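In the block that follows, a single chain appears as C-alpha cells, in the form predicted on its own.
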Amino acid sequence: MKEISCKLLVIGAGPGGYVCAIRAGQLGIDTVIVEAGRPGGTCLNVGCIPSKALIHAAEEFEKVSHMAGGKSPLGISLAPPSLDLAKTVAWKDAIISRLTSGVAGLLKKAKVKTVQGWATFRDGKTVAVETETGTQVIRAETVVIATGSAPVELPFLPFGGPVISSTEALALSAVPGKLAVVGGGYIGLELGIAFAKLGAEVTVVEALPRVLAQYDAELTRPVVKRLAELGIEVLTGAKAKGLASEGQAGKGQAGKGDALLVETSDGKNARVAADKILVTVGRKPLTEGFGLEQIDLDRAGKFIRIDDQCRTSMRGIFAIGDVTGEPMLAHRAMAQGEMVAEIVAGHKRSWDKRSIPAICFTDPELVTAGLSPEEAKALGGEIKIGLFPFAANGRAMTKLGEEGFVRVVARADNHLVLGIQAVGQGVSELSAAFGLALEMGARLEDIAGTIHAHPTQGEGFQEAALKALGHALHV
C-alpha cells in the first residue's frame, strides 16, 4: 500500500478520538483517524448509549407493570404487560447504528480520512495499520492516543459461559431469571436495577462496606432504599470467590445448578444462584497490542501520564480519554479531544477537570460536580452547605419523584461554590447547570439571584443556595 503522511493521526474513534479528529478537520488540519471497530468506541457501541436505552426500556416496563398490578397512584390500570427483550435490543441497536453512521458522516464532512484496522506503533511518528486489504503505514507529525478502556476481568471469574461483562449484558436476548452482579459501583447498579425492573431476581455482591462507595453516604441513601424496594439483595463486605457448578467450584460453562461462590462479611461461604453473573469491578486502560513499548511513554500506574495539555512524555504524542485515567468519562474525553486539536492548530489551551459533572444513572439518579462536603473540608477553612429536599418541590411531587435532594457546598468566607450534588428522579439533566456554575466561578448569591422557572426540579438548585445563605423559602 502507498504510505500515508498527515499532520495529525488519531488512534481510536471513541468520543475523545472522533471529537479530536472532527475539530482538527474543522481547523484545516490534515487528519487521519484509525479505528478497528465501529466509530463511537465503547460509549456509543457497548457503553453509555446502549445502557441508557436499556435503562429507559426498564423504566417504561416497570411503569406499566405497576399499572397492571393496580399499584399506580395515578389511577391508570392496564392489562398485564409482556416483554420481548430481543425486540428491545434491536431497538437499541438501531439507535447505535444511527449514531455511528452520524459520527462517520461528521468525520467525512470535516475532511478526516478514516482508516479501518488495528494500529501498531513502529516509532513515535510512524504507525502500521492492519486493514482488510493489507498493512497501511501512516506517518504523522503529531499523534493522539485515544484507545479507551475495557472491562476488568477477574482471574477466578473469567468471561465466558454464565460470566459476562457489561458488553454481553447489553446484548442478552432474554432476561435472566437470576442475576448476580459482582461489583456495586455505578455500572453494576445501573444494569442491576434495569434487569430487576425487567423481572430478574438480582443479587449485588460488593467487597466494600457499602455500594457506590465513590459517593458519600448521604447522597447514596435514596438509591440504597430503592434497591430494597426493587427486591435487590445487596451483600456488602462480601467477596466473590468463583463459579460453582453442581456443587463444585470451578470455571465451567453455564449449566443447571450454576452459582456464584461468595465469602460473606462474617467470613462464611455462601452460594448465590445465578443464570448469569455480571462482573463490573472496574475498567482498565487499553494500552496493550498497540506497540507502545516501541515509544516507552511514562505511566501513572496503569495509565499513560499526561500534563494539563494532554501531552505525554514524548514530544509530538498526546493521549486523551480513559487511557489517561480517572475520571473515565466520555465527556472528559471529548473535552480533551477538542482541546488537543486546538493546541495542534496553535491555539493556547490547557486542561482543568474540576468542573466535570459525573452522573450515575441509577434509580434515583446521582449527579456530582466539583468537591463533596468532605473534600471541601479537607482543603481547610470553613464551608457552608445548603440542602434542599425534593419532598418540598412541586414538580418532583407531580412526577412521583419526592425522593432525593440538591446540595450546594461553598466557602463560608466569600461564598464561592466548590461543589454541587443531587440525587433524584431525572437529576442528570441538572448536570449542565451544575457544571456551568462551577466553570463560571459562581457564588451562592449568583445562584440564589438567578430566577429559576416554576414548577421545575431546577428550583431545588436555587433553594439549596438560599438554604446555604440562611433563608430558604420553601423548606
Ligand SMILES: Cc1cc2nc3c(=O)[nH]c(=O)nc-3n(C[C@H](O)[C@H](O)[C@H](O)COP(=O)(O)OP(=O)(O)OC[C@H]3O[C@@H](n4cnc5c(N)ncnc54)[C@H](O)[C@@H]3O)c2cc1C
Given for the second form:
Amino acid sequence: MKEISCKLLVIGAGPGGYVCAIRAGQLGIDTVIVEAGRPGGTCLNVGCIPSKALIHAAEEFEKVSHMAGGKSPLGISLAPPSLDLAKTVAWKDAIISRLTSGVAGLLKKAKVKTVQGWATFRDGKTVAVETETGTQVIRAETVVIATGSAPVELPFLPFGGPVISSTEALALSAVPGKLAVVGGGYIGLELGIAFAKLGAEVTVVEALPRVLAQYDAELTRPVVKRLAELGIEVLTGAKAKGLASEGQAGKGQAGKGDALLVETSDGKNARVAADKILVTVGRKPLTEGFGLEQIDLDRAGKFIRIDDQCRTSMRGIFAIGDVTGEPMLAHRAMAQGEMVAEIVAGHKRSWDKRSIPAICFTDPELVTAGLSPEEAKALGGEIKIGLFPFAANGRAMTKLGEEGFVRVVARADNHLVLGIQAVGQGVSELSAAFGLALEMGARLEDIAGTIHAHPTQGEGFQEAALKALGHALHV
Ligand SMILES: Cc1cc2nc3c(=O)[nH]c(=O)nc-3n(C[C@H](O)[C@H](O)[C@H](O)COP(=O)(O)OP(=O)(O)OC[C@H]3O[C@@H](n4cnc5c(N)ncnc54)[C@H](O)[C@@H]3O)c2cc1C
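For comparison with the form predicted on its own, would you give the structure of this protein in the form predicted together with the ligand?
Okay, now the whole complex, with that chain kicking things off.
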C-alpha cells in the first residue's frame, strides 16, 4: 500500500482528535486522522451522549410512573406505563449514528483524510495502521496523540458475564432486576439513578465515606437525599471484594443468584444480590498497545506529560484529551484539540483557560466551575460566599424543582468571582453562564448588575451574587 505523507497526523477521532483535525483542515493544514472504531470516540459512542439519552428516557419514565401512582401534585393521572428498553436503546443508537456520521461529514468538509484502523508508532514521525485492506504507513511532520481512555477494571471483578462497564450498561436489552454499582462517582451515580428510575433495585457501593467525594457535602446533599427517595441503597466506606455466584460460579460467568461480596464500613462481610454489577471506579488513559514505548514520552503518573501547549517531551508530538490527565472531560479535550491545530498553523496559543466546568447529570444535576469555597479559602485571602436556594425561585417552584441552590465564591477585597457551583433540576444549562463569568473575569457586581430574565432559574445566579454583596432581594 502506498505510503501517505502529511503535515499533521491525529491518532484517535474522539472529541479531542476530531476537533483538532477539523480545525487543522479549516486552517488549510494537510491532515490525516486515524480511528480504530467509529468517529466520535468514547463521548459520542459509549459516553456522554448515550448516557444522557438513557438518563432522559429514565426521567420521562419515572415522571409518568409517578403520575400513574396518583402522586402528582399537578393533578395529572395516568395508567401505569410500560417500558421496552430495547426500543429505548435503538433510539439512543440512532442518535449516535446521526452524530457519528455528522462528525465524518465535518471531517470530509474540512478536507481531512480519515484512515480506519489501529495505529501503531514505528518512530516519532511514522505510524503503521492496520486497515481492512492491509498495513497503511503514514509519515507526518507533526503527530497528535488523542487516544483517550478506557474503564478501569478491578482484578477481583473482571469485566464479563454479570460484571459490566458503562459501555455494556448503555446497551442492555432489559432493565436488570437488581443492579449493584461499584463506585459512587459521577458515571456510577448517573447510570445508577437512571436504572433506578427504570425500575431496577439499585445498591451503590462506595469505598470513601461519601459519594461524589470530590465535591463538598453541601453541594452533594440534595443528590444524596434524592438517592434515598428513589430507593437507592448507598453503602459508603464499603469495599467490593468479588463476585459470588451460586451454581456455576466462575470468573465472569453469569450465574443464578449472583451477588457482590462487600466488606461494609464496620468490617463485616455482606452479599449484595445482583443481576448485573456495574463497575465504575474510574477511567485510565489509553497509553498501551500502540507502540508508545518506541518513542518513550515523559509521563505524569499514568498520563502523558504535556506543557501549556499540549507538547509532549518529544518535538513534533502533541497529546490531548483523556490521555493527558484530569479532568477527563469531552470539552477539555475539544478545547485542547482546537488549540493544538492553531499552534500547528503557527498561531500564538497556550492554555489560558480559567475554568473547565464539570457537570454531574445526576438527579438533581450538579455543576461546578472554578474554585470551591475550600479551594478559594486555601488561597489565603478572605472570601465572600453567596448562596441562593431554589426554594425561593419562582421558576424552580413551577417545575417542582425547589431542591438545590446556586453558590458564588468571590474574593472579599475586589469581588472577583473565583468559583460558581449549583445543584438543582436542569442546572446543567447554567454552566454556560458560569463559565462565561469566570472566563471574562466577572466581579460580583457584574453578575448582580446583569438583568436576568424572569422567571428563570438563572435568576438564582444573580441573586447569589447579590447575596454575596449583602443585599439579596428574594431571600
Ligand atoms: C459513561 C460516560 C459518560 C460520560 N459523560 C460525560 C459527560 O457528560 N461530559 C463530558 O464532558 N465527558 C463525559 N465523559 C467523558 C468523555 O467521554 C471523555 O472525556 C472524552 O470522550 C475524551 O475524549 P478524547 O478525545 O480524549 O478520547 P476518546 O473519546 O476516548 O477517543 C479516543 C479515540 O481514539 C481511538 N484510538 C485509541 N487508540 C487508537 C489507535 N492506536 N489507533 C486508532 N484509534 C485509536 C479510540 O477508538 C477512540 O475512538 C463520559 C464518559 C463515559 C464513559
